[in-house]
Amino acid sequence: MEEKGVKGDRVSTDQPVIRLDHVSKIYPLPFGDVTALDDVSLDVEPGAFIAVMGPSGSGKSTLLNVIGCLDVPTKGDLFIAGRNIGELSDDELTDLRRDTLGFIFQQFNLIPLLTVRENVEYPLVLKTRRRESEGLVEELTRRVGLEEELLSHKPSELSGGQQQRVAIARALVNDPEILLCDEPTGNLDTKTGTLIMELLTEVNGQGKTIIMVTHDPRIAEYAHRTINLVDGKIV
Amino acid sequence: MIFFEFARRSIRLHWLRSLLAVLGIVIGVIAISSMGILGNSLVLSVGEALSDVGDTVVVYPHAGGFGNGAPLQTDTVITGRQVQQIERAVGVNDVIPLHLSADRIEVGGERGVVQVYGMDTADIPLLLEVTDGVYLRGASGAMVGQALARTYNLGVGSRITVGDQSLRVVGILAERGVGFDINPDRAVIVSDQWYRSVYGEEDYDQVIVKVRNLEEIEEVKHDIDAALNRREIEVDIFDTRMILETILETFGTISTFTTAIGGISLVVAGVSIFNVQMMSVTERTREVGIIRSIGTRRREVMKMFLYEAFLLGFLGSAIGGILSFGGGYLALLVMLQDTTFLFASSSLVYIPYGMLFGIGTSLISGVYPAWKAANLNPIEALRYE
């Protein structure tokens, strides 16, 4: 089963950002393969907004991983912004999970040693060298709605609705064309979920590719297409 | 420097398992150092204490079973005719013939027993440098060492009694130290004239040759030899530079195992900080798993971890590398009882050294834990609890 030429609602004829051509990923167990992706083909056009659903063990977050360049298919080719993953040496694949992927976490996955500050700027430092975020924090942090003040604070000190913020604020620091988003809400209460979907939706509107795991249609709804996953294939 | 921030704020959350490893590595450094100055200061006070007598060539009569050091005791002897010999083959080289014998001393009822060295009133010089007094010149009369002058009190015109004859003290000789031709300090230099009318004895115990080129010191021995040892082994020969240069050597390997016994206490402290380390991993996988998928290079996560494994390396050295002057101080004190080779500059640079290994140990037992984190699959390091 494929799916070709998934669109957002925006009409694009640019090339497809993210294509997967017939992708599976197998992990070898010592009692049989596990077939977590059977085949899968999909090609995602610029300002997509997609969201993943299926039942636990369908395959939703071994396509997450796979799009997001932490693992590789065993068969099959991806292309991510034009690339070919499969050709590129592990410090390339993590060039590009830096410049062109945005991650954003369930567990809001902020670096605990680091100050909110830090936590956004830090792939601009990876990606400049230097630690002159030249005013791009400060407006991001606005962008996403988190006051300026909560800059010097720990992620500890913050409640999950703001972890998220700075978790998006962190995503969008490097202008990436894609933003991956495992259960962006799943660790939230409905009202501040809500926030943080508007705050995707918008995000989108200024022409991020979107890619979102959810177990939640209501979350789901927010996306312009939905995929389901079903024992590794497109359903 | 983010990663060395990491590092930073590392070692202060968990200052306490830290300060344990800084701890290691500051006994370490003061161990290694402290070693090293003893040692150092070992070698040096022996090459001190050794008279400086690398122009001599000291040739004993053949007794067989010769080490480096001082001949056995024996009853052989040197002949005149042998001395005779020996200043032919050494040429314009000053030849000094020695008696030498044990006898019992009396001074104003104080008793004891003193060497006592016969030779040519001419030679003295040569050999001898006195402080108080004059050279011995005539048949009667000697010369005292230092230390037996300051033993029984004695000085220019002191008389003593040396088996049962009366002498007159005509010169204190300087001291001299444990040399390896002949050790003046605690004997009674007597005329070659005098000795053989006590004594009765015509032959000698040892000759002294002077060299005056020292690079022709080979040559001198190897004429000796030639000279004397041609059918059969008629004398030993040694030249003091080489024996002196032995000892020293003896002492620096001495001085280098002590050194490395101190090391083992770093080794106990490298193996502290790999056990850190190793902690900070496991503690950071999610962190770990964080930075990776946000685009951190794997030699970068390395960097991370090898900072924090120098970080603990350098303040343990840095703080024992202050202490180990003290540490050095009260190895001296102890052991020899003597600071006063704690700031030469050859005990000094074992402090650099010791600092040197306890970065180099802190690194090197870094490297695994770091390797470890930076090779962790994202994925399972994410999903890490």
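Keep in mind it's a predicted model, so treat the numbers as computed, not measured. Whichever C-alpha set is largest while still superposing within 1.5 Å between the two forms counts as the rigid core. Numbering follows the first chain given and starts at 1. What changes on going to the form predicted on its own:
- Once you line up the core between the two forms, the Cα of L101 stays within less than 2 Å of where it was.
- Comparing the forms between the two forms on their rigid core, the Cα displacement of S159 reaches 2 Å or more.
- Residue displacement note: E118 has its CA displaced by at least 2 Å between the two forms (rigid core superposed).
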Contents of the next structure:
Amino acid sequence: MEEKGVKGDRVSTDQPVIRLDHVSKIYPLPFGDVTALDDVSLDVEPGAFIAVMGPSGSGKSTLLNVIGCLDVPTKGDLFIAGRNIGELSDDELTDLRRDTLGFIFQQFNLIPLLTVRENVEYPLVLKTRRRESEGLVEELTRRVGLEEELLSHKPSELSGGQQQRVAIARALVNDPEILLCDEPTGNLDTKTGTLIMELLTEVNGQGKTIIMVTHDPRIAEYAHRTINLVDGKIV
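Alongside the form predicted together with its partner chain that was just displayed, please also present the structure of the form predicted on its own.
Coming up is the bare chain, nothing alongside it.
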């Protein structure tokens, strides 16, 4: 585990906002069990910016999915903001994912029948039951470098890079305390990737916790700390 360039007074003695306590994730398959995470323990302080690196198949995306409560640990405990995820009801987990966690997926996961505007504001609608975003959608799409005329387009009418930017704006719309990013610049050109990383740096500077999976050492340099995974273990 490598500590990198912690800026200013970023080091905090606060209770970890994320804690993995001897977490394993094992997938039972016909030809034998596959261990994606192997006894991982990790504390993440509020306001941290962590890059997760490792070879393909090392467990990076599984780690992100477990932290994001999209997957359940086979063994061990996961705590988010001091709450043991294993003790929460389905409704409580839904509220946690909606209100506390923001996701930037590698495959975008945009809703094909909705416009750009509708995709970005969808988490807000789930939270407030209102469509009026008071200019928030326009602000976020502008910040991620999307032209306003694209707001009425469907995802199929956008390039991969444009879809990625929509996904990032959608992840930010509910102002989550924790942002989980799976290769957030993987489909972007260098200029747009830099714009996105500057935006994530700004969001982190506002106190948000970011965990980012990346294969690119240049992108990992934006983080304050790098975690390396190999065969499901932190090395």
